[in-house]
Amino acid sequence: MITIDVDMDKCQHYGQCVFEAPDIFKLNDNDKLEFVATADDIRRGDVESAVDVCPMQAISIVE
């Protein structure tokens, strides 16, 4: 399993990191992210391609 962290005080809510894994991360119906804090290993690729395509670079995986 892998650890996910997103520093709200960071994130923008722009989303982008949703298109990368739209079942980790999401924008609620106030625009606001939400996202799951674990997922597989075999998702790995998926959540560090949202870590760089965050513009705010907000999101990590805690190792």
Given for the second form:
Amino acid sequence: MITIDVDMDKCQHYGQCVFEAPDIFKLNDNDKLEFVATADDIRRGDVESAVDVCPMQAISIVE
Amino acid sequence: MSKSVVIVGASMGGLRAAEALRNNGFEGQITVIGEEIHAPYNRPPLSKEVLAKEVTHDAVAFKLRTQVEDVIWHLGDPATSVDLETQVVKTNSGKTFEYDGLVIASGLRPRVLNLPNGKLPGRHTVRTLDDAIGLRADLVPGAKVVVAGAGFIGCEVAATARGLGCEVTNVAIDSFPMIRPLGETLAAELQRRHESHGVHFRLGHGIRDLAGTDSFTGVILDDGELLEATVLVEAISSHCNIEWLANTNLDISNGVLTDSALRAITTDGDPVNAVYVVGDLARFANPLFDDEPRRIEHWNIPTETGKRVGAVLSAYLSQADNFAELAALPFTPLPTFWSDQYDMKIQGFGMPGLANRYELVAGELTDELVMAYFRNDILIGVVGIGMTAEVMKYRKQLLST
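If the structure you just shared is the form predicted alone, then what does the corresponding form predicted in complex with its partner chain look like?
And the full complex, kicking off with our chain again.
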């Protein structure tokens, strides 16, 4: 399993991560980010893509 | 013998290209040559957080993933030339680097005003971390600041400086701030919002010179008006860092012309299989819009182009059977931009600057809103202030047209 962390002080809820891994990241009805904190190892590529597209660079994979 | 790649440019594009080479199975040596001494870092905070508080390189640096742990970072020593025949890059210090694959990721530098009295201290640009840290020291409460240029960066600096208690005047030759990407209606509204936060504008004007002898005391506009100021931030436009390519036969008339594989193209129109372009310098046609090659200076482009280059170049170097097929695939990244100004979260997708018509499709002009941009009645861009969910509906539509 991989562990995902989002720095909510940095996050501006732009939602770019949602396109890369919609089952892990989503914007709720108030346009605020919600995410699942763990994912299977097989999803590492998608989560890395989500990390890459975050303009605030708020997402990290906890190693 | 194992192959090697040299990446010229140690910013986000260079890093993403290195990661993508590894992700696509390239195991040879990767050397990244950079002008700045810093390892790659994220630039958007430079016009915002980095100006507003003590932010170090650590806080903005990209985390280096395990797949790029063995990359050689040759920093603080820019490339000065390349020989495409012998495949050797030379740096300022005289070092030479042989390559089998070359990635051009040397990016842009700010253009500065040509001012007769321009040697006085107090002038700033905001392209690098060191630039931003230098500017931060001058943005003290009450400081009189002139921002030259009313694009996104200039407007972000103006907003941040107001937040820090500076007196801010924005001087630009444009008729409204951010008008080129946003169109007049939204640009005029954003000017109104900046003014309500206390920013003064001198639009339709250039800067002729600085006033002062030992230090500068003001900025003289093209109509002779003197604006009292001790800080000048120049955010007018950029130069391409392509001087090191001057002795090649590549088409460097505006950035570096590429094909859809991001291979550099010569002035004879031939792609060079060993040479690729990433980031702000890549001038490519995007079939999402038309067949006109353009450079795109948006934050997502270094990542999109870096990934593309990693896939194609690794296939070339391993002489993969599918290289030609891979290189011929269309490349259709959706230009994506964001800007934080005051409490406004502006985000855009597509090429709204190419539109000949736009329409407010959600919200209110004076509040949160979504503006859709059309060229010949085809949706070509969308810009939102807030209203993320609504903006995303149009983003989806952009990708499907």
